[in-house]
Amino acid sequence: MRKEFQILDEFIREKGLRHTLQREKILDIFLATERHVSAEELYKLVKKRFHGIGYTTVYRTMKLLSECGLCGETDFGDGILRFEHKYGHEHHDHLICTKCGRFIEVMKPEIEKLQDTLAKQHSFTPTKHKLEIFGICRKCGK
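Kindly supply the structure of this chain on its own, in the form predicted on its own.
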């Protein structure tokens, strides 16, 4: 069994929820999707293979995956909540174009170090963070 399925199973048991085949199928399809995906987009992917799974089940399962640390949630300024892989993936930040909606994943150790330094200077213990910079991409800026 993949580690992600074990994490979800343990989390569900701790919460007193039932283990369902539907949740497993949704997690499997999500893990096969290496991109930021909305609940609606994931629902369409799930629906192609498993007709009996509804949108609400997909959305609630994604919320569980977020709560247990398997995925992260982000809104690129368009009001659509998207989910991305978190477990086993490096932390990264986003540059988001406000014209076309394109986003670029970026990782700079210097930024992470600066954030740690700022937190330490203010006796602040961070539990999570995200950096999203909104602007105009190269293509739209021409």
Contents of the next structure:
Number of protein chains: 2
Amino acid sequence: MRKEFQILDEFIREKGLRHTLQREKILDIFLATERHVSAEELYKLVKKRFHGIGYTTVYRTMKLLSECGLCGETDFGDGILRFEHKYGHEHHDHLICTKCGRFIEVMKPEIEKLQDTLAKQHSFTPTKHKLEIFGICRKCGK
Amino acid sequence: MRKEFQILDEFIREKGLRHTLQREKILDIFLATERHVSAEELYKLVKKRFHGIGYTTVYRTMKLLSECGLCGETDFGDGILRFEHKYGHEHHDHLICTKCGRFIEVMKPEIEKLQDTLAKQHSFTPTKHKLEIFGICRKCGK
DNA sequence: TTATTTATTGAAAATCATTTTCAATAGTAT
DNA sequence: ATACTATTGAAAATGATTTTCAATAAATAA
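Return the structure block for the form predicted together with another copy of the chain; the form predicted on its own was the one displayed.
Now the full complex is given, and it begins with the chain already shown.
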């Protein structure tokens, strides 16, 4: 069994929740999906393989997965919440192409360090951060 | 007349729009307001001084002010769009206290530079960016 | 195993910020 | 002043997300 299922099960046990087929299937499909899926998109994927799983359940399950750290939530400014894998993936920032809508994940340790410095200068204790750079990607820029 | 009104008027003339009392009053109150107001908050402020100006008009006017560069729009992740002064204010990032909700505006040129470097490395042409650091502020951290 | 308890499900309705509609109103140009 | 049409504001629509609630199904106890 993949580590992710163990994490979910442990979280469920700790909280006195219940292991259900739906939660298992939704996690399964989420894990098999490339990053940055909206609830709507995920629901369609789920429905394709498992009839009878409702949209509400998908939504609620994603919230649950967020709570137990298996997925991260991001809103790139279009009012739609997108979920991305979190377990086993380190923190990253996003380059967002405003033409084709593609997201590129990037990482620059120097920026991370400077952010901590910045926070410290303001006696601010950071818990998380979000850096989004909007623009035109390589493909669209030609 | 403040420069901001000139900018709005010029934008209005260029686009073949019309100068209205409502637009003038809403800009007036927006300018007199500290940064990061939601449409709802601004509407209440407007209503206090000028009866008969509707919520829709406030909302539409803020969109107009965004278009002509007088205000910037930000969503800190709670699904509410907030408007902040843009003319005469340089770009800045935000430290957001998740306890008291206060926003601190910060600026670190080195971070800006590194972001451009990062974009360049991915052949990405940045148009704007958004950096938000969530955490606990000085006051709340005691 | 069976009974009991109660978390979960899913369809539908509710919520809430934002956007659109549309008839009445009011700038602007002629 | 007249004509033209952008703007207004109230109400309705939209669309993502959340809640409701009766039916169902996990988990635990008997």
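Numbering follows the first chain given and starts at 1. Throughout, rigid core stands for the largest set of C-alpha atoms superposing within 1.5 Å between the two forms. Note that the structure is predicted; figures quoted are calculated from it, not measured.
Q: Treating the chain as two rigid parts, state the angle between these two forms by which the smaller one turns with respect to the larger, in whole degrees.
A: That works out to a rotation of 16 degrees.
Q: Once the rigid core is superposed, tell me how far the Cα of I96 moves between these two forms, in Å to one decimal.
A: Displacement of the C-alpha, rigid core superposed: 3.0 Å.
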